[in-house]
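Only one chain is given next, in structure tokens, and it is the form predicted on its own.
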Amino acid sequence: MYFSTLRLQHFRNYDTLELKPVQGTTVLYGANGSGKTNLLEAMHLLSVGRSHRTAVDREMIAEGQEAAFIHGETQRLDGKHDLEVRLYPLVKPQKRVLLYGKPAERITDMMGHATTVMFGPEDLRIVRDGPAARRRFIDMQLSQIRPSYLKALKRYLSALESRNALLRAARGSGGAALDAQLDAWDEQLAGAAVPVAETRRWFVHELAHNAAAQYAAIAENADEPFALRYTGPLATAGDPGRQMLEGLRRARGEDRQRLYTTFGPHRDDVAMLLCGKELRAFGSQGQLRSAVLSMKLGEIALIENEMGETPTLLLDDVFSELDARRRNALLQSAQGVQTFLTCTDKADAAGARADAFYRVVNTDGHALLQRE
């Protein structure tokens, strides 16, 4: 898979813009703040429906502005995609999904038009932060892979937030007309909770594989075995919707003084071991920058062996955070893929083998690219 075509209107410090990126590598180089990530930024959210850096859409749009425009066309091995995101800060819904030119019923209808991965340094926080932050990660990849996935989280998120809203409602009471209704809640949950936690399960298991013969490839140590583990209530559920129900129907009276569920999916997390210790307690920052760029590099082979093509690669200034050992392990598996790179200056780039070279420029707030 490809972009073919880029346009922005009203985008961040993007004015208007059209471009039509070339099929190989794409180096954008330019002052901190010029614009760069943006660029980035409007690709990953074509992809995802959503930004990598904030979860607030009306920051997307130029100030001043009463709406922004993010159109996209891919090429992939069924044909050409069209897709167009339209973001209004002042009307709703705030956020309008375009496939082919016509208003898609549903967000999540553009999942599956554009594959991203994208990398970038604040990606260390998939290691350093909370398990909320390795969930985020899983989830985001897996909406793209496969776009029903996303369909049955928003399931389960619904169940669990009704299920919550119970349990605050009924504070302090009891009896067994609020058994009633949770028992009912628990079945819905249970059910909803088995396609979340059997394709996290499948998802860590194949990332894992790709990302522990990476990591071989570009440590220092190559006896540093990197490993990866689902670990939450469900993930050696041999019979993930009995335990899951068996589970809610133990952990009830605790659910009840904390007024909200403790036990399921939702509370998954993923270990990240090395040599069998966990990374995030410790590993250096070298370490932590392999594991982080070893998982990167195993998404683009998982996605080509589930989806059949290979993802755009946007590596979002992270030539300055490696050294020439991991530059070249990353240019390597890049190879055959299309790629987005960015960087202060055009010769962090160099190996690079690039196709095209933008100067990205901030002329009076408004970002410019120069082809060189």
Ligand SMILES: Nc1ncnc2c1ncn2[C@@H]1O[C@H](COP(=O)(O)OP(=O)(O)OP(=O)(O)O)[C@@H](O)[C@H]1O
Second form
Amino acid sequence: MYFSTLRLQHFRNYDTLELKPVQGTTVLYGANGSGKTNLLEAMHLLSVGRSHRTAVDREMIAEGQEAAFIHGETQRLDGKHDLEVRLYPLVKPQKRVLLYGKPAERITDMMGHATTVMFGPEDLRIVRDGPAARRRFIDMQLSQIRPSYLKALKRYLSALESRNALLRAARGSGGAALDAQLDAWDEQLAGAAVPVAETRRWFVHELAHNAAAQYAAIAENADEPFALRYTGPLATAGDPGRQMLEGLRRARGEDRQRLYTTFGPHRDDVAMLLCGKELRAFGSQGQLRSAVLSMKLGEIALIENEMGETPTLLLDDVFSELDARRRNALLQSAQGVQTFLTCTDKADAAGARADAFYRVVNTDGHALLQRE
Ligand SMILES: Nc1ncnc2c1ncn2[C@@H]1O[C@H](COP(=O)(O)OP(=O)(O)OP(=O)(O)O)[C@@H](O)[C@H]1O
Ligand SMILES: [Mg+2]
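Since we've got the form predicted on its own here, give me the form predicted together with this ligand too.
Starting with the chain above, the whole complex follows.
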């Protein structure tokens, strides 16, 4: 798929913008703070419903404005798609989605119209940070590939929140009535956990396969196998529903003390191993970078396999950092993939086989795109 039109209004430092991107590679270059990442962020928002760098939607609304409009048209194998996200800081709902100009019933309906893979400097956090960063990574990607996954995840998280609320409300008290209530929530939570754990297990398994092949192609050292393994309470369960139920029962005493649920896929993680050793603890800077790049390239292949078409690739500030071998691997994976690439100097994009160049300039706090 590719973005054929992107329209922004009062988004970050864009007052208004209408862009008709080429199908191939677009280079966006300009000084720090000019608005390059903002543009990639807008496309990311259209694909997964949220920013890649903030959890606070209102930060994306231009200062002093009451709403931001982000409108995209994409061309997919099945035809043209049209979607818009509107952000409001003061009135509820603060995020609204329009499909083909009409309000969508649910935010999750926006999934599947635009598909992106973003690769930027902050992606090293997938390796370096705690398990939550890896769960976020999996969830973002899976929601794009399997829209039903996002619904399943929301259902699980909502049941989890209800069970936690019950634990907090019952603080200090107990008895048969509470046990019966917890029994009911345990059943619900166990049922909701199954699709989440099973889909995550499938995704990590597939991604591991692709990422290992990519890593082998870019690593200096040929005998450095890179592996990903889904870990978590239900990672290896033959019957995840039963295992979840048993786990919740076992943890009930502890949960009642801590006032939250300690067992379940909300504790999942992904082990990243190089030569069988934990990458985060033993990997060099370069190995970490290669691992993350391999995962991103592996994702492109996974999306293509699953959806039958390629995503749009958003490369923020990473191209100039790569050595020749990694750059070539990236260019090979990006063949036939709509790509947006940002850099501060136009010369940094040399070798990127670009089809369009735009200089991004910031004048009086507003971003402007100048086509060359
Ligand atoms: N809500 C907002 N309203 C107005 N301007 C904003 C808003 N949020 C961010 N900005 C402005 O956007 C600019 C940052 O844009 P962006 O992150 O896209 O820069 P960049 O071109 O990617 O820079 P770098 O090369 O440093 O990564 C800053 O000038 C910032 O002040
Ligand atoms: Mg930037």
